[in-house]
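Shown here is one chain on its own, the form predicted on its own, set out as C-alpha cells.
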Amino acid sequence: MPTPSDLLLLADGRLPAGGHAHSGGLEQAVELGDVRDVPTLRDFLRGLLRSSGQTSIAASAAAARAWLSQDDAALLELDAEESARMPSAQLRGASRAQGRQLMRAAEAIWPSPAPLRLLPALPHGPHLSLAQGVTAARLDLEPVDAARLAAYGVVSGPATAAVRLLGLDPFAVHGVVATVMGDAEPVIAAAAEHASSPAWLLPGGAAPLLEIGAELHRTREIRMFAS
C-alpha cells in the first residue's frame, strides 16, 4: 500500500530513474565559468529554480491533478505545453529520457494491474515532470507532493553534480540545497495552488543561457554528463 514515504524514496537520488547521468545543464555551466564555487553554484541554482524550474515544478502537480482526475487529454496537453517551453532539442530528448527511466523504474517498484494510460499516445516517452506528477499520483500522493519532488529534483540534481566536477565540499553543497529548497516553498506552494489551471497557463520562466548551453554541451567529445 502506498505511503507518504514513498516520496522520500521518488527523491531518493540512489532510485535508479538515471539521474545520476544528468546534470541539469551545470556540467556546461561549469566549462563556460559560470559556476565555479558555492557561491556561484547558489545563484544557479537559485537561477534555475525560478525559471526553467517553475515551469517543471507546476507541470508535475499539474501531471498529478490530471492523473488524477483521469484526464488524458490534460496530460497530452501539458507535455505538448512543456515541450514548448523547452526550445533545446537536446534538452528535450534529456527530459524524456528522464522521464522514461523514472516510469520503468516505478512500474518494477510498485508494479500496478492498471495499464498506464499516458505512454501509448506518447511514442518518445513523458517529460521528466510529467513522470514525476503521474508517479507521484499512482502512489496516491498530492500534487504538492509532486511539485516539491520536482523541486528536489531541479535542485539537488545539479548539487549533486557540482560535487563531482568541482570537488566541492558535500557539507557546503547540501547546505545550499537546503537553502534553496527553502527558496522553493512559495514556488510549490503555487504550482499545487494552480494544479487545476488549463496547460497553456504553465509558467514559461526562460533561460536562455541554459537552452544554448545544452545545445554546446551536445557537441563536447569529453563530458561526464549527458546533459
Second form
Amino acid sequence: MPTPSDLLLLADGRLPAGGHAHSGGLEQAVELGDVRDVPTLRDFLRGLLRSSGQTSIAASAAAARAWLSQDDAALLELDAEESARMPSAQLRGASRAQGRQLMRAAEAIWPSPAPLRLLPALPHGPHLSLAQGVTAARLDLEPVDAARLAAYGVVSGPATAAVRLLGLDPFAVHGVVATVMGDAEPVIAAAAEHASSPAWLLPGGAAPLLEIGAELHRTREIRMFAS
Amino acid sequence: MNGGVRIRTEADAETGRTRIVELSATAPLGVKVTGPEEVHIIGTAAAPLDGDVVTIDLEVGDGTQLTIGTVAATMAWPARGDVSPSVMIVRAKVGEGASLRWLPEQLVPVRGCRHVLRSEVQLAATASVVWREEVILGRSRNDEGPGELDAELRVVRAGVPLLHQQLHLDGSGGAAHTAASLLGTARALGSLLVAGPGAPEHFAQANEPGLRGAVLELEAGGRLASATAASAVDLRKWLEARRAGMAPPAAQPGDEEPPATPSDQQELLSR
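Having seen the form predicted on its own, could you give me the form predicted in complex with its partner chain?
What follows is the whole complex; the chain from before opens it.
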C-alpha cells in the first residue's frame, strides 16, 4: 500500500535532491528580459507544459508503468526518446544530474532491498522524469502520481526561482503555480492514460527559446542556478 | 488531391556514381533534375489545401548522394471549411555511406490553415544527412499570425532515435506559442540538422536583436543548429553560415569539374 504522504515528500522543494540548484531555464529567460513579471512567468510556465514539460510528465508516468511491469527495456527506450526530444546538451545534463540526485536521495530516504536496476545501464544517470517515475513506482504510487510529481517540478521549479531572481511577490507567484497546475491536469491525465504506449509516441513540442537559452546560459559567468 | 514525389538513387555498378533510378511525380507536385545528384520539387498547383495528402518518398541508395530543393516556399493555405487538414508526409531512407541534403524553401502556415507535416528520416549506421526546416509564422502582410500547424520531424539512426522535434501552433492568434520558453516574438524559426561521419566540430551562438540561435549537440550523434528570428532572411543567413561550418565537405559533382581554363588561372594569380 502506498503511503499518501510519500508523494508530498517527493514533491517538496526541500527534498535534498538538488532541485533547488536548477531554475528550469528561467534564469536565462530573466537574463534575456523575456520573463519580467508575473504574466510573462505564467506564459513561460504554460509554454513548458506544451513542450518539454509535457514530455517529462508523460515520460514520468510511462517510467512508473514500466517499472511496475519490470520492463527495463522500456525504461531505456524512454530515456533515449526523451534525449531525442531534448537537443540541448545543457538541458540533458541538468535533467540527468537531477535524476541521479533524486535516485540517490530516494535510496537513502527509502532504503530498498532491490537494487536500482536502471542505474548501471545509464552511467550519466537517468533523466529526471525517469527517476521520478521509478521512485514513485517503488513507493507503490501510481503512474498518475508520477505524472503529477513531474508536472509539479516543471511548474514550481522555475516559479520559485522567479521569486528569487525577480523578487516577485511570492503570493502572486504561488497563485500562478496553482493556476498553471490546474492547466496541467489534462496533461497529467493524458500521461497516465498513455503510460503504456510505445516510448516513441512520447508527446512534447520543441521549445526553441528554452533550448537556445540553455546554451547561452552555459557560457555566462555569473549565475545563480546551474540551469 | 493525393499525390507526391518518389525519388530513388543507386550507385552505378561500374563507376559507383549516383544514378537517379526512379523519379516520379503526381500533382500537385512536379520534379526537375537540376544536377547529377540534385532534384528540385515544384508545386504545380495551389497546394497543399485542406484534405490534400502529399507524400514525398526519398530513397538514397548505399554510397549515393542526393540533394533536394524546392523552387518556392510551401504555402499552407486556409482551410475552406470544417474538413480534414492538409497533410504532407516526407519519408527518407538513407543507405550506408549515402548522403542526403534536404534543403527546401520555407513552410508558411498561412493564417486559417490546418496543416500537418510529418517527416521521418531513417539513417543507416554510416549515412549522412543535412536536413533544414524553416517555418515562417504567417505572412508578413498585416502582421498576421500563423495558422494551425502540427509538424513533426523524427530522425532515427540504425534504430536509435537521434532527434524527435514537434512544433504545434494552434492558429488561434492567441499567446499559445509566444511564451518566452517557446517562440517569443519571433516571426520565423528554423533548424538545420547535420549528422553523419566526418562532420566537423562547429559551435556557434547568437543573441542579437532579431536573432537567437545555438548549435546543439545531440546525445546520439549529430548537431542541430536551432534559431528563432525576426525575419526569414535573417534566419536563412544564420542557418546557411552554420551549414558551411557544420556540414562535412561533400564529394560534390563540382569536384570533378574540368581543370580551370588559362584565363581562370590568370585571374587566380592576379589576386
